[in-house]
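Shown next as structure tokens: one chain only, the form predicted alone.
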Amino acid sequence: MKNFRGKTVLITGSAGGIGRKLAIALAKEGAKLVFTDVKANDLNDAAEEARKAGATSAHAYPLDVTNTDAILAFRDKVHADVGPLDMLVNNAGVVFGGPFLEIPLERHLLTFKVNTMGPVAMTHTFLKDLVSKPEAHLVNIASASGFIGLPNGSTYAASKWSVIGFSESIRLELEQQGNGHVKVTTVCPSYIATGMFEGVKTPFMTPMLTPDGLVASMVAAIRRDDLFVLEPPLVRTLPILKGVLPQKAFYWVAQRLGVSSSMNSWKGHGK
């Protein structure tokens, strides 16, 4: 997508973090943005700064991505303000680090339907609307960790493979049947300065990210029409890494480069 002056954008989880900044960026372009989450004291904030940074329009909704009845009535209130979307970002996601018989059942559950079922549920409602367009695009937010095993974040981890292996299949999907023009790009960073992963220790040579780093990195891939985002370049070897070596010495390199041991010290404020 080369252009995104009045494309009509939805990204979940963007009252802040990369889903605002990525937002900002877009209205920049003079996009049409739609804001979703579930923190509802932001998202006027957020729609607001999106008009003054130059967006066609921003709309505001509080949406739960992992109420799927919501879900579908939201859908039929966008439709009826802003129309069908070009773009969808599924961007909303929440952690819990920590041992894994030391976190809540219930937080690991709700890792895997926010971070995996709500991407399922978003694409499966507005899909449609990006069929219908001559030019559409689907992001989804995914993380490095979708590569790699990491403990005490096993969950988390678990999640986010599973948004790459849903990426790379509708994508095959929607080529086979015809319908290529919708793009699919799979953003898949190390660690990012939001908050969310504060008190990690980057890996060796993997910096902590900046989000307005990754949203620039973002913007580009999506206009070149990438199939994944992948950020530092140290996580770009890991696909490769992990398919040439042994899986015994794959880990044992992991491990001295800090990978296995990163989510140890995490603090992020879903604690």
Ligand SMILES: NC(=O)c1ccc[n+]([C@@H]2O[C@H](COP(=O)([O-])OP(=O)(O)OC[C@H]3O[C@@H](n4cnc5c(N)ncnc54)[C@H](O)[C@@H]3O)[C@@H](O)[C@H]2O)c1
Second form
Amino acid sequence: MKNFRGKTVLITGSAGGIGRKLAIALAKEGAKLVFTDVKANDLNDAAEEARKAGATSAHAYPLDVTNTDAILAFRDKVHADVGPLDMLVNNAGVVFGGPFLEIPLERHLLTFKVNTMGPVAMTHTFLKDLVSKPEAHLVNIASASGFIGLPNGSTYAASKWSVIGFSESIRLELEQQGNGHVKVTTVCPSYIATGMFEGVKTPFMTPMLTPDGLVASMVAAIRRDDLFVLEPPLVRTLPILKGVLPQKAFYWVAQRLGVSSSMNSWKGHGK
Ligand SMILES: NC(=O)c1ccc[n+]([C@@H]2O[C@H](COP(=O)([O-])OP(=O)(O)OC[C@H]3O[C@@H](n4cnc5c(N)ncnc54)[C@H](O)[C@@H]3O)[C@@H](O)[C@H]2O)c1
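Condition change, the form predicted alone to the form predicted in complex with this ligand:
What follows is the whole complex; the chain from before opens it.
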């Protein structure tokens, strides 16, 4: 998507973190923002920040992406208030770090519900909007952990592998259907300083990304219709290394670089 002015952009999980930063960056470009989050408290504040930053309009709605009935009712409300979307950003996410058996099963399942089923439900609900527009974009926030096993973050990594598979498949399907004007970008960053991964030990040559830096890369990638955002640069080598190295050698390297132990000291948002 070359020009964001007047484009209606819905971002899930945009009360804070990357979602809010991306919304404000697009507000500066004159987009119409639709903020949604399960955290209702910060939403109006985020919308106000977007208006001040130059958004053509900014609406805020509490929405839990795991509640499929609520998503359907929400679509009617969004259509009545702002009309069909030009861009959907599936950003909402959760992580529960720790040894697999020490995390209650419901948290593992919630990880899939928010991170994987949420994007599927939101895309199913809003894809017709995107197809109806002459220029449209679907952005799915996955993770670098979608390319590599993550001890103490097993279901988080699994949920993001799933997002990568979903995102690539939808893109190819849209192209096959003659709907290639709906561009799809899959975002796979390593650790970002939003608090979600507070306490992790970042791997070698993988500095903690700043939210502003990642958002700048995302906006540039969306403008160029890039298929992927892989940040920092070392993440770009992951799929190549995994393809060429024997599996045991690949994970030996991952251990040496500190990827496999990075989650051992995870604290997260501390809730
Ligand atoms: N922070 C990182 O290091 C990192 C790295 C790679 C990928 N990511 C991904 O980037 C995205 C944004 O993460 P962030 O770092 O901004 O984290 P964050 O915790 O600051 O933001 C996540 C947002 O999602 C919202 N959310 C959680 N459950 C929800 C639900 N059921 N319905 C709607 N909203 C919900 C939260 O309230 C929060 O506002 C996530 O998908 C995350 O997995 C983050």
